[in-house]
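Starting off, we have a lone chain in the form predicted alone, written out as structure tokens.
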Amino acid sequence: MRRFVLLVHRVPSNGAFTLNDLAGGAGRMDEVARAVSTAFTVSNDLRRDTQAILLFAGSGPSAAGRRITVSGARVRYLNPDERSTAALLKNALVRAADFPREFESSPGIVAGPIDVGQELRRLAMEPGGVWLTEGGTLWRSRPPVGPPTTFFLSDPYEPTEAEQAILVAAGLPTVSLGPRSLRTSQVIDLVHHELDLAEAGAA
């Protein structure tokens, strides 16, 4: 199982944004949706061995934390375009505002309330995690101690100081995909590429 944990900072966690302004008023939901689509879609199929966990810090003083989990083994209606993916995530956020616990908003998409710091700490303490960041050790320079299975990364905004402190305290190794600053969706694509090569014995 490949798992991506994405920190989402400025998307309204109550789903109060329009699909016509994903890059602006929606807090860069365009890149979040693109990252989710990239995590799962391949040519004429989906990656069934992949899971994406989105931790929404929300925006505004009264914002509530939300978690959305997308499971490739069950997800339906997920298409390559960012608008339809954003619509699935928006639906989950809007409906989650009325649910006190986790629920399945559509097949393979589960949403619910969380404390983002506590949830990030719990996930970071599980084995097999790496923090994908520009200042990390180059992926292909890492010693072959077994492939990581959980990848922590952020939306177009840097992790907050509190989030960074949690990841550092968990002792996560930091890994970089290269010398250039890449978009979140591009990083996910490269991770899949490296893991696909390793599984095929070609890395």
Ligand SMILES: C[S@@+](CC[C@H](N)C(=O)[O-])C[C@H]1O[C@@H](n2cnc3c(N)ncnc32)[C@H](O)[C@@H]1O
The other form holds:
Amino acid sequence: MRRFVLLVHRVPSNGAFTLNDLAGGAGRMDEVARAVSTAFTVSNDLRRDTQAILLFAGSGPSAAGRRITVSGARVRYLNPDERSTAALLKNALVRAADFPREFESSPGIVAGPIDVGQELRRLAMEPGGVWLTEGGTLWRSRPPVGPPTTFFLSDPYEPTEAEQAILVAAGLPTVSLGPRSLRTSQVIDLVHHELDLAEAGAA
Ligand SMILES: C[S@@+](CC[C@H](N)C(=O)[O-])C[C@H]1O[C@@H](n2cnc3c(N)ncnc32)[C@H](O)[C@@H]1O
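Compare with the form predicted alone: the form predicted together with the named molecule:
Once more the chain from above appears, this time first in line as the rest of the complex follows.
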């Protein structure tokens, strides 16, 4: 199982955004949707061994923490394009705003309320996690041992100081995919690439 934990900072967590302004008023939902699409889609297929956990901090005065878990083993209606992926996630957020507990908003997509700090701490304390960051140890020079199963990364905004403190306190090794600061979706592609090669015995 490959798992990505994505920290999402400015997307309105009640789903109150328009699909026509994903990169603006939606708080860079375009990149979040692209990251989800990249995590699961390959040419004419889906990665069934992958899970993505999105931790939405929310933004604005009525910000509320939400978690959306996308499971490749079950997910349906996930297409490669950003807009339809954003629509699936928006639907989950909108319905979660009126629901006190976790529920399945569409097959393979589960949404619910959380405290982002607590949830991040819980996930970071599980074995097999690494923190993907530009300043980490270069994967190619020293591949993470384990191999890792959970990859923590951020949307286009840096993890907050509180989030960074949680990741540091959990003792997560830091791993870099290269010297450039990459887009979230590009990082996910490269992680899959490294793991695909390792599984094929080619790395
Ligand atoms: C667009 S970057 C975050 C913002 C960027 N650091 C900045 O200064 O604006 C999105 C996330 O991808 C991950 N990332 C970006 N480049 C990376 C790299 N070279 N190696 C590993 N992770 C990387 C980090 O988790 C980062 O927070």
